[in-house]
Partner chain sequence: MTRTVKEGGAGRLHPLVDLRMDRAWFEELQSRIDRNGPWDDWTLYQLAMEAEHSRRIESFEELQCVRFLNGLEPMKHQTDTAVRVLHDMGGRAILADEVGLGKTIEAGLILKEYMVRGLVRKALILVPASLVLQWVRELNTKFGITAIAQKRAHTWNYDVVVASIDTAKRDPHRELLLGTDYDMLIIDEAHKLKNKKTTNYQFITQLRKKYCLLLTATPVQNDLEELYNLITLLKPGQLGGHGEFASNFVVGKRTPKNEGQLQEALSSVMIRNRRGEGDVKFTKRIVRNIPLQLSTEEMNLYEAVTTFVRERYEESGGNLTSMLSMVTLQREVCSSRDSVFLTLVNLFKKTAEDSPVRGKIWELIEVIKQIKSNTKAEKAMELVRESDGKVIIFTEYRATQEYLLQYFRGSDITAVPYRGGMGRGKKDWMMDLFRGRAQVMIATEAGGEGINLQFCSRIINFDLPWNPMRVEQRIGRVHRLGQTEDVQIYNLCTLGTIEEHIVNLLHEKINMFESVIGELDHILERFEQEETMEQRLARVLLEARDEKDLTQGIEHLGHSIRKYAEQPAETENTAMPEEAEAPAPRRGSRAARRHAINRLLDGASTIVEVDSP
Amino acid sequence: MNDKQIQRFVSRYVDATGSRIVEKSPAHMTVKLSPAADRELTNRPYYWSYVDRAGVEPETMTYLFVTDSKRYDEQQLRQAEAEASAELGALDQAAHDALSRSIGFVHGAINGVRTPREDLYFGSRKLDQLFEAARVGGSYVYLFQEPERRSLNPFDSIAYTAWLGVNLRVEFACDMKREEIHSYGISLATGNIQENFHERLSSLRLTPKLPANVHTARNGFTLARALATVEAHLEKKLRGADFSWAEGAARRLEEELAILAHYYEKMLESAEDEHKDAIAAQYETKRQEIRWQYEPRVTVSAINCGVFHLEGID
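Supply, in the form predicted on its own, the structure of the chain whose sequence was given, as a single chain.
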């Protein structure tokens, strides 16, 4: 993930949380956090508990996010040199001496506001925190499609259908691991299921606000029933998958267990009675570890989901 991709991600996070970009360049971004973003990123539970108890207007923090530290530091050095040169050119030496004697030297960069700097790069602590905040905050959404056409008649109304969209991670695991992402959408009106639902959504303009002149169709499916239908559909699909990898893993498991048994059974035969219980416990622990490592398994987990109101009845 390069610096441009990181900056695009931060810009999207700023927009999504209602934060504000104060200053921006290709190498950095100064961001005034919204209350929601401040709660997520600054780790100030005592301050926010005080705000909640007292009902006062919160003062959120401002962060300097640097996405290209080398370029940003060079920019700052050039800016400081230019400011110093301009300051010395504007004041003659006599005026500068008089000012120093009267009130002392005052640095022009002191503004009384602390702006923490965070260098953002793939693997950095703050970027990981932003990823986690985006994951948690975006795990469920409720959106409406913006109409592609606007009727001139104010009494016309466009029918919308609510869809449950869910992205599922399927993990095939043994001593090796493979993952697949499945994106499903199911109409809450008709039960119609669409695969690759994310691709359909990516071509639409979505908004959290209900558009004008729109009405939603009555739902025939509850969220629980819709999710169960999607799970049954995915399970049926997975049953037809190639599981030769699992057969290979099962063979490797039996081989590892046989090697382990040969080693520990010999040890138990020659061990003294007072040591046999400890050796047997260790043997069982090793067996469980090998089973966890080699035993084939398929797990399904939800990454995120949402209810999307889309134009049409289907």
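Each form is matched to the other, and the largest set of C-alpha atoms that superpose within 1.5 Å is called the rigid core. Positions refer to the first chain, counted from 1. None of the values given here were measured: they were computed from a predicted structure. First, how it differs from the form predicted in complex with the partner chain.
- Superposing C-alpha atoms between these two forms shows the smaller rigid body rotated by 19° with respect to the larger one.
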Second form
Amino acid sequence: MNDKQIQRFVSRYVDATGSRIVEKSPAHMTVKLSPAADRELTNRPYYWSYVDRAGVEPETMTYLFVTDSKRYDEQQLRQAEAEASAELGALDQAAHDALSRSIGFVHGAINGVRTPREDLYFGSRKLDQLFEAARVGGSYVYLFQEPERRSLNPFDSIAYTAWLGVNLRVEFACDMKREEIHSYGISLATGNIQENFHERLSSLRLTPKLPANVHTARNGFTLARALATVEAHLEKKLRGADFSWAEGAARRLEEELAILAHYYEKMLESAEDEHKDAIAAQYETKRQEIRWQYEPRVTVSAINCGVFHLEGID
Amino acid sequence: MTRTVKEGGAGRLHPLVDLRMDRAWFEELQSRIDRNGPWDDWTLYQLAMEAEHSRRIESFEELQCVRFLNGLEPMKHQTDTAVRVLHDMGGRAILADEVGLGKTIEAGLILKEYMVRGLVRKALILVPASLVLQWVRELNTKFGITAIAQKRAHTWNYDVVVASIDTAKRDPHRELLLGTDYDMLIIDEAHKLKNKKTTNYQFITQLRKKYCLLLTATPVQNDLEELYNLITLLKPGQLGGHGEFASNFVVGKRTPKNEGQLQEALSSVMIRNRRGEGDVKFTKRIVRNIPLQLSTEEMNLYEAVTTFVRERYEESGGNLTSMLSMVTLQREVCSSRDSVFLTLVNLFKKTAEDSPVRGKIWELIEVIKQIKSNTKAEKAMELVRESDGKVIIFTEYRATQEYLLQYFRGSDITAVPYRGGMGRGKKDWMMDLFRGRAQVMIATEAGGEGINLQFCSRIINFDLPWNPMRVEQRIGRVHRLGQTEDVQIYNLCTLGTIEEHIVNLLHEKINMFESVIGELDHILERFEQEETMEQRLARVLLEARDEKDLTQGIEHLGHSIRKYAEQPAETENTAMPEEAEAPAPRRGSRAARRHAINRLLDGASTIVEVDSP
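Can you switch from the form predicted on its own and show the form predicted in complex with the partner chain instead?
Entire complex below, previous chain first.
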């Protein structure tokens, strides 16, 4: 994610949580958090439990999110210089310099409310926290497509189909790892399955409210059957994948186990009886470690999912 | 009827590969449908997906962590090392770079890579106590890894914990740690684990870990056994059973055989980067000796002390060891009256009540009282005032340190102390102050790992240690990778004293201040086989009858060190230049052993070119 994408991400998060942008430039945004966002982002569980129990009006925090720190710092410096030269005569300047030499830079707004600065870059902790907040707040949805056009006849009803939509993360792991993301939609009316379902959803206008003049087709498919369809479909697809990575990992695993066996079996042969149990136990631990390290495996888990009611019957 | 799916599905995807399907999401979805909500926000749903896409690990090979780092640009040999550990070594390796090439950065890259890939969540980092906070700080600031310094029992619950091995192995921590599965274990200064019999070694063997990094600049010092033990900790059996290792690779316990094979075996578990000869692009060292004329009062004291010391030496009948502390007195006069005073007071207390020496000490104290100012301190102040930048002042003596702190404080210059006895928290704090608003740091300790002062480029040697390695350590704190300025080194040198000779010896004779880093210790090791440099100097000093004698003695010392320096290491075991006084290291001697071991390690190293950024 580059700084522009991060800005867009944050703006959308701000909108979605009812937070407010106080100030904004291409390099930064100052955000007054909504209570919901504050709970997610500020790490203040004690404060919030106090608010909840005492029932007082919460005071939410304001963050300065800097998305381009170099540019932002330059902006600040220029601004500070401009202000300084405007305000201070030559004599004052000298006094001010002396002061900042002895007690360091004094920010004019030091007595105001603290606005913590967070540099947001890909990999930064605050951005990770925003990602996590999006995940927590965006896991399960139940949505309706807004009708494309409003029918002139109030008694006309548009037919909708319910879809199970799920975004799946597939992890191919041994001592290394690769990931794929698969997005599926299964029509609960027909069992019809669509790939790249999330892309389709992203192009639509969706709302949590049931639109007027809409009727849903009868579900011929249970959710459980839909799940089985998705899993079968994905499994079939995965079977056709390249498994050379797993073969390599399995080979390394065998090699490592052989090295261990050689070492410990020799040791067990020559060990005195009283030590044998301890050595055998250690050997087993080491074998488990090696398996843990190398054993090839594929894991499928959901990123998020939902039920989507979309126009048309298919 | 709906078929309910409670457990996650599992099956074989390929003869070698299990497939695990997590269905927790499905149960949750079903239950929300049953309860008619609550439902999440559509925008956040999309954002979650977007975040997931941006974090997706697209390939097994490509190093991912670099795009997660802000402001840290690892050097090529560091990323190369990370890639090798990840791909060729399965995440278990000894990182054995020479000092200053960034083992910590390499370990950080590897840890971050595994974390980004979701292969490591729980990591334990065991380091010497003095390095705990530095590791925490580096992981946090350079790698954005939330690492916690172990303080209380519950700290162990955090994902990434840095602790000292001595704490970790003790009860009640021990049991807790042995009961945990660590995705990654990192051990810094791992050469301390060379002995199989120690509790530390056995503790590490028992810890359960998936990936493991051992960091050390000296994977083997005296004995090949050390190397074997280190590798056994990492991968038991990699060099065969113990007997096999001994018979395949070791001659007479000390000298490797089948070197080529051993090196090959080593390179599968160890990465060692070395600086190339001559492509080290450090900034320059600019050395200035500042000759100072002591005031009449100070000179009186110096002469009185010299006479006192010589008398004691003659009384002792030439016993050198008991005289080392006496020599210290002479050196202290060149530093500050405060330090002489303190030593004299202690001496007074130790002397028998009826000894005539007590009277003599008392006389010396009278001489001290005459001294009103410190010539060196005035000069040091002048040097500090000349520059706006940071200055670090090194002294050998606590009393001098205290005096200087007061002296600078009296002149409105912010100075902070740094010494060996401080706790690690305080040391860190002092470093932070020096990095921030203090212009001057006054340090009595340069050794110890972990003082990195690249932001400062001026050193004042208020007085000099007699051990050249310690001089190099001082300079090394500032003149290291990451230093962007030429380093100014000022040696304050009082004329007509022993100090003048020392500065002369270190600077003119052995060219210590500009010498190539890394070679000095080899030279000294050969030179100091029988007696340390300090002992030799003290002997010369005490035995000299007059100034001429002293000059000659020191001249002679410098000459023999230079011999060692000029004699290339490779010719160690062959013929020596005829005029060299030092005997060639005998086979089996410490130096010869060291040489064989170095050759082995060098053969398993990669030479890297490093520019000072």
